[in-house]
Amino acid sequence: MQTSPKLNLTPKPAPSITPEQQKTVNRRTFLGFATLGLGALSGVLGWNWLRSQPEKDGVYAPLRSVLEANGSLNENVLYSNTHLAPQYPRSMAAADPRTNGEVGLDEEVELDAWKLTILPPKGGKSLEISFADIAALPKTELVFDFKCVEGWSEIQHWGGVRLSEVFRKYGIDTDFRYVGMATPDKKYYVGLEMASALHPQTLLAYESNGAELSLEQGYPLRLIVPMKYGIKNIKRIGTITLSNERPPDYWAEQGYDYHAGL
């Protein structure tokens, strides 16, 4: 009869370390805690310094400088109208697109009386365009991943006319740096670089999933600019202005990045 070998359960003695090794351990432990302490102290001092700085457009001035530098890099170095947002099959679009934000949507809209007003700078003659005139222009459809600064995204299907096509059709001078847009009641407003306005995927949208926009989506006309976060996709556009000076922007005034690019 075979018997199982006995296991040796006697614990092995812990390996001993030399005094020199113990000194090394102690030194590394001290350096580790010292580094953590200095890091925490630097964080506290840095935060206190930041809070002592003046505010600029809703955030501390040094943070605004960083945001401006990032926006300038994106606008002047990285941005290209050949860079397109990925597109998807219509079957992937959300059946009930998520809506977010209601600023500027309080007033009722009479479509027959609604006009899109384009205002040139410095008192030039304004142009009013009816919804029927816009809808008569070549239609473009876009299915892309709409992204919100709150952290969610959703594939959505939009239809409308390229903003660049509206400018071309009505002979609008685009030799300006910026485009500003506002709701009819002026409660919501955004500013865009002209390059973003002329991007081939930037739409004045009047359809969602092939149907007219709902009031929550910005009926009768809204901006879709896939190269920007949703805060730039203004709903219910009433006026468009052209300028070499940066237009006001609702969320930038509350501390968000003016560029808001993707």
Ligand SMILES: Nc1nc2c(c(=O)[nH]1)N[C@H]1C(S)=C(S)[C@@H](COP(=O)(O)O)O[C@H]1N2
Second form
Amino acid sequence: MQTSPKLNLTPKPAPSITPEQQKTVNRRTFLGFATLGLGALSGVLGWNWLRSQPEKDGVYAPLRSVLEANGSLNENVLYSNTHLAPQYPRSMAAADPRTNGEVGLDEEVELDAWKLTILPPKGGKSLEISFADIAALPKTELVFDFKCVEGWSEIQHWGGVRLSEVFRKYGIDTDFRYVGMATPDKKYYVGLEMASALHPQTLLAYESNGAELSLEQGYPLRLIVPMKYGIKNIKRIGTITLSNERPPDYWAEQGYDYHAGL
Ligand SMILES: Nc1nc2c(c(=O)[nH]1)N[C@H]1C(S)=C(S)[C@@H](COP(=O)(O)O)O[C@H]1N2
Ligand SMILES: [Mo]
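The form predicted on its own done, now the form predicted in complex with the ligand:
Below is the entire complex, every chain and molecule, led by the chain shown above.
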């Protein structure tokens, strides 16, 4: 008599990945896309062909496709919360950190009147959080190399509360795909995928070198998102919006990569 092979119905454990493997994956995907990009630019397709292609968001469409492929990769792989930005001793932090970009910082700010408003996408109730409420949450400090797309970087020391902690404390639904943030006057705005918002180094910062922020640094509260270029580190946050659609993004509208990931 023949015995049928026994079916193994035990579910397979989810593949686990160590930080080391993660690094290798990141390096490989980077090399993969670098090669793809170079291949597209060299003889295979040609610069003239590229130049003849329609533009999308200020970038030739084929290059935009590569950016977008990298983008979805970012959403799925690169922003695992085990991938951390390198940290430095406090002694290495700039004593007088440089500032750059003042869009949305024109109005006067009064700390007592300032509120952080968190808005769900439709119909839901919005939540208003005072500065005192933010400052009462556990503080996280971070010394990292802040990088601007314009080509400068500087080691800086920031203090604030993890955005994930604010979401946890106020019971914010993190099943949404995106988090959008805007200045109170709505002139500067950024969008982040949820994984970046929940990253353990992503802070709502209210201190620089242990002191309150200057107006140019985004007083009273700004975003520090070390896995992204400076453009995503919005200064003077007024509103936070949860959504499943990509929130508008000031620099992405000017043709910069939406994810601006590092
Ligand atoms: N509200 C607002 N936030 C902003 C900007 C801006 O123009 N307005 N510029 C961005 C850019 S391009 C950079 S590099 C960083 C600079 O932050 P810093 O002034 O603390 O160096 O802020 C980002 N956040
Ligand atoms: Mo920047």
